[in-house]
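In the form predicted on its own, a lone chain appears below as structure tokens.
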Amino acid sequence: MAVELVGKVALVTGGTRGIGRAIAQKLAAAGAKVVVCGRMPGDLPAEFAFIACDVRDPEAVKAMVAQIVVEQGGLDFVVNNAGGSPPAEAATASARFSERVVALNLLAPLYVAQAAYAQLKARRGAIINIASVSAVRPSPGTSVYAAAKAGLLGLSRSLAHEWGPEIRVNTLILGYIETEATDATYGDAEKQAAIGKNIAAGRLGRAEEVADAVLFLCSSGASYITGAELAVHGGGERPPFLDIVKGEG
């Protein structure tokens, strides 16, 4: 199904690189006017508008949304993509570190959604929150990140009811996705191949495939989809207990 978003305006947080950039490119290709935010614009294509914003700062977020409305004429879609966390042992992670991880991965999507609420309600728009498999399975070494992303799932489900039917709110649960930072994130090619072998789809996902899912959730084809969690993880990881039991047999 071809998706047409001509006349629509979309905001993609963390849209200057990686998955966010792929999402922004897909929305723009469908005809939407796309605004991305981040710390620095980098080498963004001319068709994107860029606003520097720390989405952990609610006042900065309000100012950003106000600027979008003035410059673009409104706002129809919000993709809360900004997020992430470096590894940190839960026993020794500082309070400041934990607060910042929660602020980026849980509070920031809330701040953006709140700031965009009036526009999205008036234009019957949609919010797509980007979560992680860390939210639905143990994530040792990034426990605070996992907790924040799990909280994002709960937030999305609740907002879908509180703000519906005018605003649809859905979440993508992402698995292992290739970006320009794949080597730094997952290790060398051998390690990436081992990860892929353990996934039902037999490989890591591509940022463009995440963007396809976002495009669908913005489209009229998803008009009855809200409060949903769409897993974009290639079928997930093979349970390790299968090998343990097999080894014991």
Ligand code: NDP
Contents of the next structure:
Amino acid sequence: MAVELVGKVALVTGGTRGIGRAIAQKLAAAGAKVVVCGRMPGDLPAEFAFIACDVRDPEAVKAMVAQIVVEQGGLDFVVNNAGGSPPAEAATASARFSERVVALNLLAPLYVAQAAYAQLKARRGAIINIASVSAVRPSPGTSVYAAAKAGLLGLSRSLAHEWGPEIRVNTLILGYIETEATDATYGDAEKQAAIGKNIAAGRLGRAEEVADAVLFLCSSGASYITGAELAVHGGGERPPFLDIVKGEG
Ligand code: NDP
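In place of the form predicted on its own, output the structure of the form predicted together with the ligand.
Whole complex next, starting from this chain.
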């Protein structure tokens, strides 16, 4: 089913690179007017409007949404994609570090959703929050990120009820996805292949495949899907205990 988003307006936070950029491209290709934000503009195609905004700042977020409404005539979809965290030992992570990770991965999606609420309600829109497998399995080394992304799952389920039926709210739980930063995150090609071997799909995911899931959740084909979590993780990882028990681990 080809998805048609002509006449719709979408905001993709962190749409300047990585997964967010692929999402922005896919929504624009379906005919939506797409606005992306980030702290820095990056090298963006002309089809996207860019607004500089640190999504951890609720006043800046309100101003960004107001600007979108003036310039684009409204807002139908919010993709809360900006996120991430450097690794840090939980035993020694500073309070400031932890607060900033929670601010980016949990509070910012709330601020953007709140600022967009009236528009999304009036236009029967949708919110797609980008979470991670870190939210649903142990994530040693990025514990605060894991907790913030798990919080995002709870927030999404609750907003789906508070703001339904007019606004649908869904979450994607991403596995390991290739972006410009893949080598820095997952190591060289050999390491990526080894990671992929343990995933049901046999490889890392592609940003375009995440974008396809976002497109579906924005479409009328997802009209009865809200408060849901869709795993885009290629089936996830084979539990290591199976091979340990067989003596192959
Ligand atoms: P990248 O680091 O490649 O891109 C992050 C984007 O977010 C950039 O556009 C960045 O722009 C923007 N951003 C970061 N901080 C802020 C901020 N405070 N305010 C506004 N924009 C900000 O991330 P990925 O594409 O890898 O990840 C995208 C999402 O997917 C994240 O939520 C991440 O947690 C999730 N995810 C990714 C996985 C992966 O394998 N890549 C796995 C699981 C989940 P700028 O720096 O200019 O602000």
